[in-house]
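Let's start with one chain on its own, the form predicted alone, as structure tokens.
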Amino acid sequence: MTRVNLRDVALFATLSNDALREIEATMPVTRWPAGTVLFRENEPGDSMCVVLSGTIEVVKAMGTAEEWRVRRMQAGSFVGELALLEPGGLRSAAVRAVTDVEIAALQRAGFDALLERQPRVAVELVETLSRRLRETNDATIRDLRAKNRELEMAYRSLQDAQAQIIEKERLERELQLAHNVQQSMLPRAVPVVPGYDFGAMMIPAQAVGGDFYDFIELDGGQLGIVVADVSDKGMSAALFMALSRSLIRAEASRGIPPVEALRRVNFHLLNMNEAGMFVTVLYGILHPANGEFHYARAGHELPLVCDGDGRLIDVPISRGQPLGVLTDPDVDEQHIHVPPGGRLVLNTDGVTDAINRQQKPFGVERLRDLVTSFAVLPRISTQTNCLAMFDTVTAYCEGTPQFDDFTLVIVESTAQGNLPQPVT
């Protein structure tokens, strides 16, 4: 470590060997181990220090949050001297060893006594001092600019972080009114029809979702029944689906053919599907008056049909492309039966595709296995059992996230009809 003599010192640079060697005989030496503070902010000042060797730091409002280090002085600076200038002075901060140090102090006396022997001390003290004030000043502008911009960056981050939430909150407010919006198309009812129970439910995965279901009065007591699925999730999905329940509505009141239905319904999404989305869809016309489904197909999931002793019943199947995509898309046209105490269950392949921790689907035969089940419990609304099949497959997913929207429309033909029930 490199140590300096008082001659190093700019404060005694001028004064003559003798009285140097003067004033070296009243200061003594001592040694400081890092991190020691000299002096405290705020005590009464008796000395100056003169650094021979190592690092000091001159420090405001030590020990706080506001911690601000002045500067750092080096073998050969001195300090302490603003608090020797007025009887009784305190200091004005705080100084700490950086590294070891030896110090040689001045008590009051000397410095009092050096500055009336020596006018050129005093000189080269205000030198000093002028030239301190005038760094500490700089520091503190730079120091209050530094803040200013950190303040203005807090300020515009909070502004940010406001307009945010503001926009967060807009967008949760336009979602639950959409979420509201397609809520209300979904039948507020199931259909009653004498000599048979309906059950219907549509759980979106978001706050708003692409499956939907729907029953349309047709002429001659005959009932459309619509379960559908459109690709992607969230508010494109939503929007595709409002468009083609509403095609398909408008189509299946023409009282024709479903699979002519569908087809006119691909024609006009074909027109109107800039996005490139597509829709699965199964429509079909139930003659309750001999349990006759007549459906068509267009790349939806398989209806599941059982007796009434809960055996499945063999659907026919042939080849079925989703609308929105293909010209002319297959189509498979089926005709099946809902037997006497029978059940005709359509569901979106959210059911199916719930997946558990374990990352396994629900898959299809879970849900055959479910459906029989109901012809060995006792006797409960299809509304019900459409609920219960809901919370089935919730506690085969062990809280795993819904992921794709859950639809379920349960017709059961029973002896006679039954009230009305509201839709989940």
Second form
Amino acid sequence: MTRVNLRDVALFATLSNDALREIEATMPVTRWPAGTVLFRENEPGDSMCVVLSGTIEVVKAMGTAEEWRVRRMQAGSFVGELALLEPGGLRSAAVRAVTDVEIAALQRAGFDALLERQPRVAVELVETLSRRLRETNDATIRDLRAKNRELEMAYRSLQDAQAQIIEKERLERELQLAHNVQQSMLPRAVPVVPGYDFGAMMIPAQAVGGDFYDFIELDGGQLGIVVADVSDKGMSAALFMALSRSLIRAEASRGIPPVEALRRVNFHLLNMNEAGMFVTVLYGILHPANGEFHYARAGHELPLVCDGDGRLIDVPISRGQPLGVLTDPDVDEQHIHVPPGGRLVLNTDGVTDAINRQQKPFGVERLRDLVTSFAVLPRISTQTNCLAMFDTVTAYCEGTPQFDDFTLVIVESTAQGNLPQPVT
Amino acid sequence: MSDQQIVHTELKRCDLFKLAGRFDSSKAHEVESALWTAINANRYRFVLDMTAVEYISSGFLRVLVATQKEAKRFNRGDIYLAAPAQRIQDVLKLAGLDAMFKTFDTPEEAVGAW
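Show the same protein again, this time as the form predicted together with its partner chain rather than the form predicted alone.
Let us now look at the entire complex, which starts with that chain.
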């Protein structure tokens, strides 16, 4: 480390050798390790320091969030003179040793005597002070400008964040509206048909979904039942759902056979489907008088049917393809029978694909078991049954977020089979 | 589960996409953009290696159908499926889409078919 003599210190450059020796004798030299605080801001000062070796730094607001290093000073510089220029003067900043330092301290009395006897020292002092003042001013302005820029940036990001929050709130409101519109497209209530009880629910995974169900009253007391799942989720699926639902309702209301209705829907969808969306549909007509369910299945999940004792009845199957993508899709057409006291369960894959924490899906087998178990429990309303099945699947998921729309429609025959019907 | 669910390799005669894990709606969108990046580079012959695919959603089926439509335009390509697990085949079959996609037992056979 370079060590300087007092002679090398600019402040004393004009002193004669005698004068310098005289002053040197009054300046004890002390050594301090790096990190030592030599003096603190606002404490009374009664000496100035000449740095003989090492580096010090002048710090304002030391130890606070606003701590600001005014300057670093090397060997040969002096510090602490300001407090000596006024009686009872306080330190204007703290001084800290950056490295190990050697300091020669000049007490107030020696300082006063020096200035009195050596006017050149006073001139040198004033020059140094004036230079430091200018440097500090410049630094303050630079610092203020930097702080201003920071503030401006903070203000801008705050404005951006606020704009984002407003936009997010707007989108959320829109989604809530879309959700309400979509829910209002679903039947407000389940149908009332003597000898049957119905349950139905659609819970979208997001605000809006691609699943839907529908009940359509047909001539002759027959009931059209639709369960459908638009590929994908979110807004695009919801729009395609609205389109598909209207088309199916319009075609089904003509009372034509299910396969024909779905083929017509497919024809319409093909002409307005650039995104490659498709919809899987199961549309069937229930004949309440004899429990017959005549359905057309376009790529959709198979229906589940059980008798009054919960025994599952196998349903025949042939190829059925989704609507909206093929010019001439295969549609699986079947006639099945809901026995007295039995149930028909229609679902979308959101029920069977629901996963638990181990990512294991609920699966068709568990759904089949669930349908069987509810059939042998004391009777509850079919809508309650529907909700209870949803609760069972939700419990299975152990809090794993629902990622697909969940749709369940249950048709329950409340007829007593071979038992005599009560006379009303 | 592997971080990399979609690994794309450009081969001489076709593009191979090795898929792994669960493909729900959002993951299906990632497959869609990967396939469309290739289509935009005028590449239309695809092999999807489904060996490690655990689940596909209806969103994934939509991606298959929509991309195949684009790939097959002007007879310029197609999507071949390689080594789908039984449950994946069941999903395709239930949706009636099994006949729409040529399926091979191994990725090598599917790539070799191009």
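Numbering follows the first chain given and starts at 1. Rigid core: the largest C-alpha set superposing within 1.5 Å between the two forms. Since the structure is predicted, the reported quantities are computational estimates derived from the model, not experimental observations.
Aligning on the rigid core, do we see the C-alpha of residue 88 shift 2 angstroms or more between these two forms? After core superposition, the displacement of the residue 88 C-alpha between these two forms reaches the 2 Å mark, so yes.
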